[in-house]
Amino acid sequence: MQFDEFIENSVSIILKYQESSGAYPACPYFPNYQYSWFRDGSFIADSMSRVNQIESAEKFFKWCSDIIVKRKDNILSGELLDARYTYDGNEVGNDWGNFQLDGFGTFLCALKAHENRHNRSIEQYREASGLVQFYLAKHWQEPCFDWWEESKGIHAATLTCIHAGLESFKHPDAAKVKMAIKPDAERTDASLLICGILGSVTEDEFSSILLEIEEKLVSKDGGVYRYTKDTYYGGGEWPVLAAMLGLYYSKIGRTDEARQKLDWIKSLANNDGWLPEQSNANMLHPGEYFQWIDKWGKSANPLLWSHAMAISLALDI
């Protein structure tokens, strides 16, 4: 299978920074993300399945895989897991935003995926499959963090992806989850484009939340913002979001302004070929870009979601 540069370059840099215990870093050269989220994580590994990188995915997944398995008297007892973990697969102990329920959702998502697409075993996984479906089963009703680690409560965009993940093993509680999801309850938020791109509502349901994203939420330039109060680095476009919104085009025939997706995600790249967790070219809060800078210094590049999320929607188109 032949891909183009840009695709090629992506997914070097990922397996470059790919640890050799099978986690991603969220981003290796950012102190806060150095480290390795389900979620994220599972977006890279599904990207990478879907570039024939098998052993790149299968190591990410047993990276998941021990780190449930560890965990099973905890899990079995009802205890809850973090979302991200070190490298070498323990817990961060720090007061971050640590309960979140989505990342287990991708991580099944993609595994089931994975299996799927290259007719994988996933038979070394079966333990830690079934303790998420049984984890997920048993706490998908309680208030966690959103995709953004900031706000508690029940997401529409986290109960798509557990139903996702429940309903890919055919989980008997996966139609109860998607009875739950109800994204018009929520504010404008880009992380909804989940939604329509796993499908848990259908185009009706979802064309009114794709009209106000399109409205509040998209670019003079085209990129995509996560919500309109983002102070985070002044509130820039995220290329994940935009990735995100383009593979919602694809999905239901606006392939050319994919395309624009796409290639407004390519003009981030700098000089390394790296792309950045987000851009400062129009920030929805942009004297609040500078505090930032002065707590934690220049925002996350490479951002290895960024890079997985583009790989999709190239794919894809």
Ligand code: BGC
Contents of the next structure:
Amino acid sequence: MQFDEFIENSVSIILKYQESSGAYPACPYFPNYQYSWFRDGSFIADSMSRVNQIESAEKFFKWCSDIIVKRKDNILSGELLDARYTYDGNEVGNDWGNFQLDGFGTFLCALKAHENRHNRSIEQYREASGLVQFYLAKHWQEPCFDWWEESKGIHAATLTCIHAGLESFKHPDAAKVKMAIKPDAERTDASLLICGILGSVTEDEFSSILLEIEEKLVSKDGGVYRYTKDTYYGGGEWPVLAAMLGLYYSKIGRTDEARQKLDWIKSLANNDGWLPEQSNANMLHPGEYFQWIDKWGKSANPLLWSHAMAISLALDI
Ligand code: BGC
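Would you generate the structure of this protein in the form predicted together with the named molecule, following the form predicted alone above?
Then the entire complex follows, led off by the chain already shown.
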């Protein structure tokens, strides 16, 4: 398969920054993101698997697997796991909301998809994937932090990732999780796009949520916000979410609109070809921007998850 220059650039950025341990830094230069998340990393590994970067994806799966197996006793005794780790696989140890289940579901999905796509044995991750299934089946009904690590609750986006992960390994509890997924009962949040993408709700059920996202969370330039009250770095538009909207458009045959999302993402690349976590061209709450600059410096760039989602969208189109 031939990949275009845009994809090649994103792949080389991800490869450049992947740690020798297999960890994918969320962002190599933003101090608070110099860790590896199960969520970001699983999406990144999935896109790397899609572009035949088998070794890179498997190095990440191994990194995850070592973390899980090392905590076997904790998992079996009902303890909770963190969502992000240092590059060498240790807990980060700060008080930032850390109990999140979605990334473990996404890890299972990425692993299974990789096995099917490349006909690779995933035997070496069998113990880890079994432990993750046990962990998710045990804790899925407990409130955990959302994708944005801000609010604790039972979130449809999280349940969708858990469901998809359990389902891909044919775990008997997958059906129960699916029954609990109720995206229309939640605030309009672009993370809900994953429910449409992974099909945890039907296209019909998802149509009203899609309309709300389009009405409330798409900027005049086509970027996508997380949710209307987002004040993080002023509440800008996220390439990850524009890519997800594009992936959903592509899934339902609205290919031109999918292409527009990709074009918007491409327009954000800086001279080094980096894609940021967010664009601050059309902030929802510009008055909040500078307090974040004062607190944490410039926002994350490059964000490896942005590159990963852009790769997946470009391939889909
Ligand atoms: C986002 C998370 C993400 C993390 C690292 C946070 O600001 O809310 O979804 O996993 O950054 O990219």
